[in-house]
Each structure stands twice: as C-alpha cells, then as structure tokens.
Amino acid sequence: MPIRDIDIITDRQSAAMQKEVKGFAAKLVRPAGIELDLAAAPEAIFAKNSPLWGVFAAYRKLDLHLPGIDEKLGGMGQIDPHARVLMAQSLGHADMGLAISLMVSDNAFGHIALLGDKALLKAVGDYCADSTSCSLIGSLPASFGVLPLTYEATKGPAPALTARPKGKQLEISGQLPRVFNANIASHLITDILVEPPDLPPWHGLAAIPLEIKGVTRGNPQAKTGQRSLNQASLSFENARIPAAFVQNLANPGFYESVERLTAERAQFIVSAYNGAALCAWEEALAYSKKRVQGGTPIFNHKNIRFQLFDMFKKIEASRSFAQRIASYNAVNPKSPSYPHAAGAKCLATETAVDVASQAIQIFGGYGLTKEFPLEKIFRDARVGMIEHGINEELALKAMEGA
C-alpha cells in the first residue's frame, strides 16, 4: 500500500498555488538546479543565458513572490501558513540553492517594506510588479539565521557594518564576507551599528541599494554545495544612504515586525531542507524497487525496508515540527518561539544530511555518481548545518533562557 499524502490545505486559493508550485518546481527548478550545479565557474550561474533567470521570471509570473507583502504595496498579504510550508518544501525538494535564492530575495523586500520610507515602499511596489526583467532582487548576509537580531548595542556580536551620520545621510563602512545573491541583487538588508558623534551607538536594520557609490561586489564564491545559490562578499567604503533607510531595532513595534519576518524565514529554511530530505528518500525508495540483487528487488530485503522506514519516520518528525511552528506563528505573530525555530532548523538540516547519507548507502557506489541526484542532495544538505546559523551555536543560543 503506497504511503498516502496526509498534508491538508483548507484554503482553495492556497491549494491551487501549491499545485502550481509543485509543477513549477519539478519542471523548471530541478532541471535548472542540475544544470547550474554542473556550471564550470560560479560566474556562469548568473550569466545572461543562465537558466537562473528563467526560474526567477517564472516564479514571479506565478505571483509566488507576493505572499507576505502588504496588499497595498501590490503583495498578496498573509496566506495559509501550512501552504507556505508546503511551497517551501516543494522548492527545496527541487533544488536547495535556488529555493534559498528565491526566499532571500522575497524576505529582503519584506524587510524593506517595514522601513516605511516612501522611496523604499516604491521599490517594494516595483518588486511586486517586476515579473519580466527581474531587475529587482534582494540579498541578505549568510549570517542571517533563525534567531533574532539583537537590538541592544551592548549585547551580542557587533554588526560587520557601521554607519556615521553625515547631515541627512548615513555613511557606511565595513565588509560582509558572505552575502546571498550578492552579485545579482539590487538591494541589501542587513543589521548595522549606527555611531552618532555625541550619543551612544545603536543597532539598526538598513536597506542599502547596491548601485550606489562606495559598494564593491566580490567575486562569486565557488562552493561544494548549493552551487546554484550566488554568494559573494560586499564591501562598503563611505557609501551613503538616506538616514530614513535605517530603523532602530530598539523600537518595539518595528522589532516585533522584524521578528515576524525572521520567523517566516526560519519556516522556509526548515521546510526547504525537509523537502530535500523527502527527495532523497523518494529516490532511494524508487531505486530499491528497481535494483535486483539475489534474484529479487532489494526492497524485498528486510534490512532495506527497515532502513527506508527509519528514514521515513525521521522526515515525518521534522516535517511535523515545521507544521507545528507554522501553526503557532500564525496565531502568535508577535511572539515567535526561537528555541523551537532553532530546534526545527537543526533537526531539518541534520535529518536531510542523515537521510541523504542513508540513501547513498542504498544506492551503493551509484549514489556517489552524478548520474543520480543523491550526491548533490547530500552536498546541498550539508551546507545547511553551517548556514543560517551554525547548528551548535543555535543550540547554545536557544538554551540561554531555558
């Protein structure tokens, strides 16, 4: 008896969108991810003829970049939280690098909308309407994870960028060593330390247009996993932006909104890695029914079926955790639980690595060849235990208030 799909979406619009996402992910995202993974150089990922641009354009034509952005700005507002989880899972199932690239862009412009400046709000409106050129793309530092930014300048690690007032502008200096979408982005969202001359420094959230003077984009970084996700350094030398492009994180109402978007980013990350784990399991299941050893498909061997069930239960536990957090955050948008977010992220990434490794074991030597997708899934999954917050650091941080 095949294992049934027990995911439930009650909203018709969300159910229709999820169906579109599944088709888009399977038909376009997965082939593009495979092609980009084989690119000879990291620059080829975002070349003019790269399949990356087809993915971005199709994603936006399906309005998949609109959920979470206020309807007044051209967005779709909030949709069924379970649908968003399943959409992220479908994208991660297809390709982790492209899934994160798309998420980063959307999440960045979601943050930009919070800043309230007229010029930035116009940029968000243009982003929502941009379904052809894809000239507006958001970026985030790789250090942005599932835990909240600190709003006290005396606590936590200092931001990599500093800003000093220059009349009605802020002058930015510093370097971000690893930024998602750095070479293709039009805007960056990052935390920043503002240092007024006669006042205590304060932590802020800054929206920085990347075409201004004083911004240098580094060479795209060659990586073992998630090669379809563009990543590079960004350097700032006396780069100036309007002071209104930075908001103080100590503002309670603003900080609550930032927390909500952090929770949404965490849900996407977790669900995408669950999708990668599910893909590895499905590949192993299908192969076990085709591979004959000892006169019978290896699926008929008890140890293989036991291994497949062990993988299945781990995936379902991680997926259930993600759905539970989505339900809680939908009801409590102003008070997300960061220990749970950290736990879900660690569980999802560790499960993806474990399941991909077990799947490779079932494939035997074939699992390490590029003929099959498992070695790529394993490389992509392994990155997740470091990015978006190193798992060990997230665990320690999550337990601070226990």
Given for the second form:
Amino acid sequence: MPIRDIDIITDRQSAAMQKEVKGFAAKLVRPAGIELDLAAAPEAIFAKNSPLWGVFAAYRKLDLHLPGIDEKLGGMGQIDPHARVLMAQSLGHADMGLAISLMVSDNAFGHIALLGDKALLKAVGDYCADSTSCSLIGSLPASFGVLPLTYEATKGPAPALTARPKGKQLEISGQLPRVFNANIASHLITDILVEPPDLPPWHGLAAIPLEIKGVTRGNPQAKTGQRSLNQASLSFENARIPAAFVQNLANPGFYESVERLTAERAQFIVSAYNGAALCAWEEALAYSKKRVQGGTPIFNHKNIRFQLFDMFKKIEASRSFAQRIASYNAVNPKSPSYPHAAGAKCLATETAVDVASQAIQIFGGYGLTKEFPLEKIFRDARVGMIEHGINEELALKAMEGA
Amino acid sequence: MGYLDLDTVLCRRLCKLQQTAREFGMQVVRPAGIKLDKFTDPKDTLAPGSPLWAVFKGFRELGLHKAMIPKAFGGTLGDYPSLATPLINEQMGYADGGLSISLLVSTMPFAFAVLSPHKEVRNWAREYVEDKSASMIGCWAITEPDHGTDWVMGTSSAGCDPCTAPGLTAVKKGDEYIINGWKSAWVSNGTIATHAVLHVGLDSSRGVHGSGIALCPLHLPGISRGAPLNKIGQRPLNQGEIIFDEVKMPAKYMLLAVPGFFGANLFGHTFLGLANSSMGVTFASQAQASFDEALFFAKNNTLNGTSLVQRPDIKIRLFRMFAKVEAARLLARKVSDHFFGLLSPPLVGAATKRQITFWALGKALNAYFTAFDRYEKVRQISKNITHPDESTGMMDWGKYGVLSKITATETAVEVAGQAMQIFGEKALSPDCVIDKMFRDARSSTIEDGVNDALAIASCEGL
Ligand SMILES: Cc1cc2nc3c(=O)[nH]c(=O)nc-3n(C[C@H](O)[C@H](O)[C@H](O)COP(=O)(O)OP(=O)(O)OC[C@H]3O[C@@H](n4cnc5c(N)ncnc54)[C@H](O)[C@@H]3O)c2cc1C
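The form predicted alone done, now the form predicted together with its partner chain:
Time for the whole complex; same chain goes first.
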C-alpha cells in the first residue's frame, strides 16, 4: 500500500512556495546543519565561511521571511495556514537548529513591526528587502516559547531586564541567558520591566538594536543538540534606546497582536519537530529496505514493519494536531488557545524523540554513529522536550485556569 | 540519600571489595569518563597521557581484573563468592557505562584461555593477572559489517540458515588456520586489544551455527585495525574494526573447533546470556547514577521560587524512578550472581588444584561438543529434519541474561530521560553530567544485541 500525502493546500501560490521550501531545505539546510553539528567550536556557526550565511541568503531570496509581515511594510501578509505548517515542517525535517534560527529571526521582526515606531518600521522594511547581506537578523530570549508572554508577565518570574526612563530614552540593564541568535543578530525583541521613578513598574515589549553601547554578547554556548542554532547570553549595562522602542504589554490592541505572533511561533515550533520526526521515519524506512539481515532486507521482518507503522501512526497524530490548531488560529487570529499549543508542543517533541529513538533501533549500531543522520536527529529532537518550556512545566501551566 | 543493600548475605570481604571498587570508580573512572567523552576525535582518547590508561592501570593495580580468572591461575574466581564480579561491575557501571564495558570485555579472552588444552594459551590467564601495565587487553570480536543481528539470531534455531554465515572464515591448513574477513567497527576495545575472543566461520553451509571460537593474538601478520569509532554515547569506550587478510593463525589458538555448537541453545545462548547479564548489571547501575543526579538536583534547586523536591508532581517522578532503578538493579544482580554461581562450581572445585584440571575440563568440553554435534546430525538424518536445529529443547539459562539486559538498559534510557527533564535547561549543555549519562544509556539498547532481536531469539527458550 503506497503512503499517500493527505495534506491539503488549496491556495496554488502557497503550494508552489511549499514545494520550493522542500527543495531548499533538502539541498541547503540539511547539509549546513550536518556541517555545523560536527564543528568542534560553537563559534564556527557564525564564522565568515559558515554555511549559515548561505542558508539565510537563500531563504530570503525565496521570500520565505516575508509571510506574516504586513504587505505595506514589504512583507507578504498571511498565506495559506496549512502551507505554513508544511513549510515549517520541511525546515525542521532538514535541520532543527537552523529551522529555529530562521523562525526566531522572522518572529522577532514580526514583533518589531508591531511596535509602530518609524525607525523600527524602516528596519522591518529593510529586513524584508535584505536578501543578500543578511545583516539584519532578529533574536529572541529562550523564554519566548509556546506560551504567551503576557501570561509569563502575570504568573511567571519577573523579566530579567529592567529599563529606567532617562529623558526620551530608556536605560536598560540586566542579563538574558541563552538568547537565540545572540551572536548573529542585529535586533533583539524581549520583555522588560519598565521602572518609572514615581509610578508602579510595568511590563513591556522592547526592540533593542544590538549595536548600541552597553550591550555585551556572551560567548556562544556549546550544546548537546541543535548545535547549528546560535545561543549566548546578552548583557546590558545602561544601554540606551528611544522610549518609543518599548510598548506596554497590557495595552489591549497591542496585546492581541503579540498573541498572534506567539501562536505563529508555537505553530512553527510544533511543525518543525513534526518534520524532524518525519525525517527520522523516512530514514528508517529507506534503511530498512537496504539493510540485509537474516538473508533479507530487514523491512521484511514483521517486527520492523510493526515499528515503522507505530512511528507512522504517532507522527500522523502529531501532524494532525498541528493542522487542527492552524485551522483554528487562521479563523481566530486574536485568541489562540494555549492549552492546545502546549499540548501540541509536548506531543510533537515527545513524538520526535520517540520516533528518532525507534529509528535508531532500526538502524542498529549504525544509528549511533556520526556517519549516519540519526544520532543527530535524536539529539536535536531531545532538546525540544526542554526548550521552549519544559514539557512537564508547560503541562502544569496549561491546566491553570482550565 | 540512602539505599539499603537488600542482599543481607554480603560478607565482610565482599563489602570491602565493593568499597574498593566504589572509591576507584568515583575517584578515577567517573572523571576519566567525563574527560574522554569530550574528545571530539576519538583517536585522542588513545594518546599516551590519556585518562583511559589511568583507568586500565588503576583497575589492575587494585586486582579488580582478576575476578573472572580462576584461583589456580592467580585470579580470584573461586576465592570470592560468586557475587564478587557483579559487585565490581555495578560500581564500574555507576561510574561510567562505556568504561565499565571496556574493562569487562578486556578480561574475556583470558577468562576463556583457561579452558584451552594448550599450556601456552592457558598461561595467558596468569600473564593477564600479573599484567599491571595493561599491555594485555582483550576484546570480543563477533559483529561483522554485514552480520550484526544475525549473530544474535544465531543463538536460536534461525541461525542455521546459510545466509547468516559469517563473512570472516577460518580454513584449516596443516597446523594453521587461514583467516580472512572483517570484524565491524563495533568491536569494543577493537583498536587497542592485544587478544580477541574471535568468532570464525568454519562451515558456511550451517550459517552462524557453523562457526567456531578462536582465542587469537592480534599481533599476527595480516591483521590491521580501523580508526576508532565516533559515536553519540559511551564515547570513552574504544571501538573499531579488525581486519584479517590471509592471517595464518596456529591451530592451537582455536578453542572451539566444532562447528554446529555455537548456535545450540546450551552454549551459544548461554554465552550471550552471560555477556547480557553483565550488561544488565552495568546499566542498572548506570540508571542508578542518573537517578542519584536527579535526586540531588531536585533537592538543591528551585524553579520559580519552589524547591523542586517539595512539589508533588516531582515527588512522584522521583519515586517512580527510584522504583524502576531498584527493580532493575535487584534483577540484574540476582541474574549475574546466578550465572557466576553456575560457572563457579566446576572452577571452584578446580580452583585450589592445578592448571591440569582445566586442561581436562577443556578436553571434556570439546569432547562433549563433538558428541553433541554428532548426535544432532544423526538425529536430523533419522528424523528427516531439513531445518537442522528445529528443536533444541535444552535448558536455556541465556534468557535470564537477556531479561536482565533488556530491563536494565531500557530503565537506564528512561530514567536518564526523566532525570534530564528535572534538570531542565541545564541538561542541554554538554558539560552537564546527565546529558552524558543519557547518551551513554542510549547506546546500551543496541550494544550486545538490539533489544527486540534479543527478545525474538530468546523467545524460543520460554
Ligand atoms: C556500545 C556498543 C558496544 C558493542 N560492543 C561489541 C563488541 O564488543 N563486540 C562485538 O562483536 N559487537 C559489539 N557491538 C555490536 C552489537 O552487538 C551490534 O551492533 C548489534 O548486535 C546489532 O547489529 P547491527 O548494528 O549490525 O544491527 P542490524 O543487525 O543491522 O539490525 C538492524 C535492525 O534490524 C533488526 N533485525 C535484524 N535482523 C533481524 C531478524 N532476523 N529478525 C528480526 N529483526 C531483525 C534488528 O532488531 C535491528 O532493529 C556493540 C555495539 C554497541 C552499540
């Protein structure tokens, strides 16, 4: 029985775009991810000759950074939500680390566009047009996961950064650990506690250009998985930004727009891990048809087929969950459902780990070596159960107020 | 933190041995493993000043390598109760899964050597006991690039299929065997071993069952090695290919020259079960190490202002981890003790006597193997059995080793994974000990046989 592709994309243009992403991911992202994974030093990610730059440039040449950004600013506006899920899936299929790196940049500039300041809007326009130098890259703190910031603002720990008004400027201090794209980014989007001298402090969203004085980028972190994704700490010591680069998260109109971007981010994360799971499954299927043991390709042993089916079933369940949320979010962009987002994230990351692990068993010893792709997919997937919100903690948060 | 030793029979000598192994494990093996794990090129783990050598030498300095060598050869088998070996393996597994396996397989050729009818080979055991500089290192060379699980299945009736026949063959010519073929990059200690328990194809028409076992010195002309393997876990464990090109091996090094025996449940599966039972002990203890790390972390860290260990959801997770670890540990120790108990009686009896007893024992075994092989052939002809080993019906101990290995390795993976979740973001750094433990555990469900394959092969013995 052949396995059909039962994904439905109604919009032709989006379908064409999804096809392009698939090709680009396989040809460029995947080999770049493997190369960066093997590099001994985390600095290699952003060295001059790093394949990362080729990936960013090609991604932008294909206009893949434009969906979600307003057309008036040079973006593409909304495209077929199901196609977007599949595009994220293709990127995760190729390399989890680079997928997150690309998404973080786009998501950060999506936020920058919301802040409305002229200088920032110009930066967004430049971002949309920047397809050769890739000098504009966005970054986000690791706390920007699948649950909304506004949620974190009321229930979570206080933001790590504080801002004090100084005339028309704000002076920022504090340190953010494990910021995505910290060493390669031009702009950071972060939450921040604004402390005016006489008024109660308020929780804001800030865009910080990273070239300003008072910003120190930490050493890139060595990581066990998703090594192609640059992460480092960012420290701020009296770094000054215009007051207009910060908005109050409690502002109703603003809050809802941020929610849309949180939902987009969650959708991307979930779909990328589904892609990683799918990749592990495809590798295992292909390998099982080549590897001979007991005088026949191991695909012919019933236990292997059973495993493959078990993996297939889990992946399809997780992918369906992602598409169901995408359908809902497309219709209700301003009120995404967070228990669903948390549920889909836990399911997708656990599926990716389980499936990659099962795939390793199918590969036998070869699944553990650096010569085959599986041990990397497994390490990359394993990160997901902790990153973007530890799964068990997400579960607890998702049930608050249920 | 506290474990009760539920084995109340531990005598003072065993307690002392356990203590020695524990100190060596935590002071030398654990830190060495952490360092070796970080080398990006596995070749560097073998450089002269590498901590790997301190582990090998320290183990021998303390005499821990003698545990599987009979007393008559200077070892401590038969001197200590049978629990001695499991107790040492527990401590090594707790310290570092990969290095534990390295130390374990290192003894194998020398433990087997005592059964050789040839004095020269038997003497290896004594030389090994006395070798404090680690100039003698053993390996168990069975897996081939084209035959991995085939060997596991070979311990069941499926292994009589000619398509599973080893690619590495030994052909007798006069006083020598001519050996050609490859052992895969998975052979533990493959690039550093001086001696191998080498499984060779003797009669390819009988598949894996047509194989024999040689105790082969690896300096013989025509033997070469591959580069050390680069892998996700158990990185301190050296592994690499051994390639045989027209190697002339003196016939005296062939320990089991009777084809048709390896596959029979009695021997092949018990042999695998024995190795599996030690895997079980090592990885049940490795699971315990992960649990201890998680418990320590939970007691000493807070999340969003709440102490982790105070949260009921975390308490449940910790207690269930504890339950799994203890179940696996007790099972593994019991099975391994049983195996060494089975091995010991004939050896213990002979232990105080001279080596000549082992010569007789080796002879007797080979005579028994030959007789069994002939009996099987006659039985097949008389009953017109086309599938040679359709029924073996022997008492199968091997399945208990497999049971222990599957339980322990799966516990190790699960518990290390749960421990990672308790560590949270800290677990994502390669400097975090739990990341290493998780990767080490992950390899163990394939090591010494893919768990599912072991289950398939062992089901026959139920
Ligand atoms: C850390 C480590 C240490 C090791 N140490 C040693 C050592 O010291 N010496 C040594 O010789 N080897 C060693 N090995 C090798 C190990 O024994 C093999 O990797 C293992 O037996 C699996 O073989 P394979 O890797 O070739 O997988 P394959 O045999 O290719 O198996 C692939 C998959 O197919 C399935 N399969 C294969 N055949 C069948 C069948 N007939 N029926 C049903 N399913 C089947 C398996 O279950 C598995 O899922 C080690 C391996 C590891 C990971």
